[in-house]
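Only one chain is shown below, in C-alpha cells, and it's the form predicted alone.
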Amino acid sequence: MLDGLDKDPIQAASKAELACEKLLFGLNKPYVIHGKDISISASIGVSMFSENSMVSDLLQQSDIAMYQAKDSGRNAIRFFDPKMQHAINERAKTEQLIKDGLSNKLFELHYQLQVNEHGDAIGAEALLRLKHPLQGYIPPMQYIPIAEETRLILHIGNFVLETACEQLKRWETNPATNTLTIAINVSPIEFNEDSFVSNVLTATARHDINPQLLKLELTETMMVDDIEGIIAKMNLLKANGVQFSMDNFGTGYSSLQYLRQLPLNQLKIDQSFVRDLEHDEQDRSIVQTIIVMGKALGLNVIAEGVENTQQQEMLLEFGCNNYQGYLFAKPMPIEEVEEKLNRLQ
C-alpha cells in the first residue's frame, strides 16, 4: 500500500507506476541459489483508492488488474478500469446465462435446410439457439465464446450431439426424411477431449441411428494444431459411418498437403463469398477455385449463404449443386422444419 502520493489522481497513478515500475526492477534481478542462477518475473495489479473506498473492493479490483496483466505476457503492471470491471460483470453474467441454459433446458437447435439444384431437401445444418424467458433468442456470439473459455462448450456440445442423434432416430420412419443428413458444428474444445471420439460413437449406438446421416463441420482454424492427432480422430469416426464438413472454407490457411490426407466428405463454401458474388470477380475466382479443388479430392461442395436466384444460377454454372442460405429456407424449429418438407414433397 502506498500513501502520500498525491491528490491530483493522475499524478498519484504517475508515481504509483514509478514505484511499480522499481519493485519489478529489484525483482527481475538474478539471484543465486545452490551456484545456479534463478530469476523470477511479476505481474502487478494496482487499484487506486480515496477516502470512501472499501478495502473488499480494493482487492478485487487490484487482483482483476493483476490477471489483466497476466494476460497481457507478465511481468507488468495493469491499473484497475471501471471499463474492465464491467466488462467483467458482463462476461459473468454470461456464463451464469449459459449454466441456466443448460440447466434449465432453454438451449434449443433449429436447423436450416440444404438444397440440390433441383430444390430437392438433402439435408440440414442445426444450429444452436439460445431462448431466454425475459430477452428472446440471444445471439450465439454473445455466449459462445465465454462457453469456450470456461469449457462449457462442453456441456453444450453433447446437448446439441444427443439432440441431433435423437432427431435423426425420429427421421428414420419417414420416407420424406430419412435419406436426411444432420450436420452440427463442432468447436475446436470439443474435438481436443481425448474423450472425443468415444462420446460419438457412444451416442449413434445409444440412438441406433444411420452414422453416415451424422455429419460433423470442422473449420480449417482446428488444423493449425497437432494436425496428424485430428486426422488420426477424424479416420476413427470416419471408419464407423460419421461424415465430416469443412465448414467456412476459404476464409483460413488450409495446406493442401494436409487436406487431401483428411477424410473429408465436404468443403462448405464460406457466404463471405457468395454474398458479392454477382459483383466482386476476386470473389468468382476463390468459389471457381474452391469447387474444382473439392471435385479433384472428391469432395461434395456445398454453398452457404445463398440469398437469390443469381448466385445459385451463378454456382450452379461454376459445377456447385448444393446449397444452404434463405433463398431456400432460413433456420426454423423442427416442427417449421418438417412442415417444410411436407410441403416439398
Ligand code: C2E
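Under this definition, the rigid core comprises the largest set of C-alpha atoms superposing within 1.5 Å between the forms. None of the values given here were measured: they were computed from a predicted structure. Positions refer to the first chain, counted from 1. Compared with the form predicted together with the ligand:
With the core held fixed, the Cα of His279 is displaced between these two forms by less than 2 Å.
Comparing the forms between these two forms, the C-alpha position of Asp6 differs by 2 angstroms or more, with the core used for superposition. Shown in the overlay between these two forms, fitted on the rigid core, is a CA shift at Glu317 smaller than 2 Å.
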Given for the second form:
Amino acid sequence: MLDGLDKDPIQAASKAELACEKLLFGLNKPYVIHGKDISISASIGVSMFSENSMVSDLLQQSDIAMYQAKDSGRNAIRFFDPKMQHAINERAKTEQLIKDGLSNKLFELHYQLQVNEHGDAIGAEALLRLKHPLQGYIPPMQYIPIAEETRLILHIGNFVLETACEQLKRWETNPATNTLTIAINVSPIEFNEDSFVSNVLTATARHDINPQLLKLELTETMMVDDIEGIIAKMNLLKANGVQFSMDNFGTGYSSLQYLRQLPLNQLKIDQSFVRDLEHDEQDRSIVQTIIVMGKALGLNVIAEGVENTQQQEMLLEFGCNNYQGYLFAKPMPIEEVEEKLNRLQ
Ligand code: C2E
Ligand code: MG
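Complement to the form predicted alone: the form predicted together with the ligand:
Expanding to the full complex; the earlier chain stays at the top.
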C-alpha cells in the first residue's frame, strides 16, 4: 500500500506506476539458487483508493487488474480504472514524444515580436515548438508539464538557451536587429538546479553575446519556497547583465513583499487580463493597478495577448508602452520574423 502519493489522481497514479516499475526492476534481477541463475517476472495490478474505499473492493479490483497485466503478456503493470490506465498510457506516449523530439532534433524556437507604442520591434519572446513529422507543430502546453515531471525539461531548457544565444549572436551583426532582446521561458525545475546560473553565464560567454539582450521569463509560482535562494541566483545573473521578466503577472501570488525584493526588470501583464479589457471593468482596474505598481517599482511593463487596437489604445492610455500579441505578430519561425523585420524597416 502506498499512501500520501498526491492530491491529483493522475499524478498519484503516475507515482504509483513509478513505484511499480521499481518493484518490477528489482524483481527482474536474476537470483542465484544452488549456483543457477533464475529469472522471474511479475504482473502487477493497481487500484487507486481514497478515504471512502472499501478494503474488500480494493483487493478485488487489484486482482482483476493483475489478471489484465498477466493477459497483456506478463511482467506488466495495469490499473483497474480504465480512465487511469488511459491517462498513464497518454503520459507514456508524451514522454516518448519528448525523448524522440530531443534525439531527432525536432524542437524549434519560434519568435513572437514585442513592440513599443510606435510599432517598432524591441525584442521577441522565444516559444518552443515540437515539429512532429505527422502531427505538425505541437504546442508546448501539451508536453511541458510532463517534461517537467520527468525532468526532461532540463534538456529542453538547454536547447532553448543555446538556440536563443545563437540567434542573438546572428542578430549582433545587423544594425536592424542588434538591439533586439530575446526572452526565454524558464521552468521552475530548471531555475532550481544548482547549475542554472553557471549554465546561463557559460552560454552567454561561449556565444560571446551581450547578456543584456537575454531576458529570462520567470513565473510567480516559482516564488513559493526559498525566496532568499532565488534572489541570490537572480542577483548573480543580473550582475552579469542578464534581464528578468515576471511572466503571467497577476495570475499567481502577486505579493508586493516578494516583488519589492526581486531584482526584476519587467512585469508582463498576463493575457487573461488583456483579453476582455474593452468589456470588463474589473480587468481594467487590475491592469491599471499592475501598470502603476510596476512603474512605482521602476519596472518596465509589457502586456501580452494584445489582439486589437482598442486594447492597445487602452493600455497606452493607462501608461503601458510595450506590447506582445497577435495584433502585431504571431509566433513565427525565424525566417518569417526576419522578413517581417525587414518590412518594418
Ligand atoms: P507564455 O510564456 O505565457 O507565452 C504566451 C503564449 O500566448 C504563447 O503560447 C503565445 O503563442 C500565446 N499568444 C501570444 N500572443 C497571443 C494573442 O494575442 N492571443 C492569444 N490568445 N495568445 C497569444 P504558446 O506558444 O502555446 O506557449 C504556451 C506556454 O508554454 C508559454 O506561455 C510558456 O509558459 C510555455 N513555454 C513556451 N515555450 C517555452 C520554453 O521554451 N520553455 C518553457 N519552460 N516553457 C515554454
Ligand atoms: Mg512567456
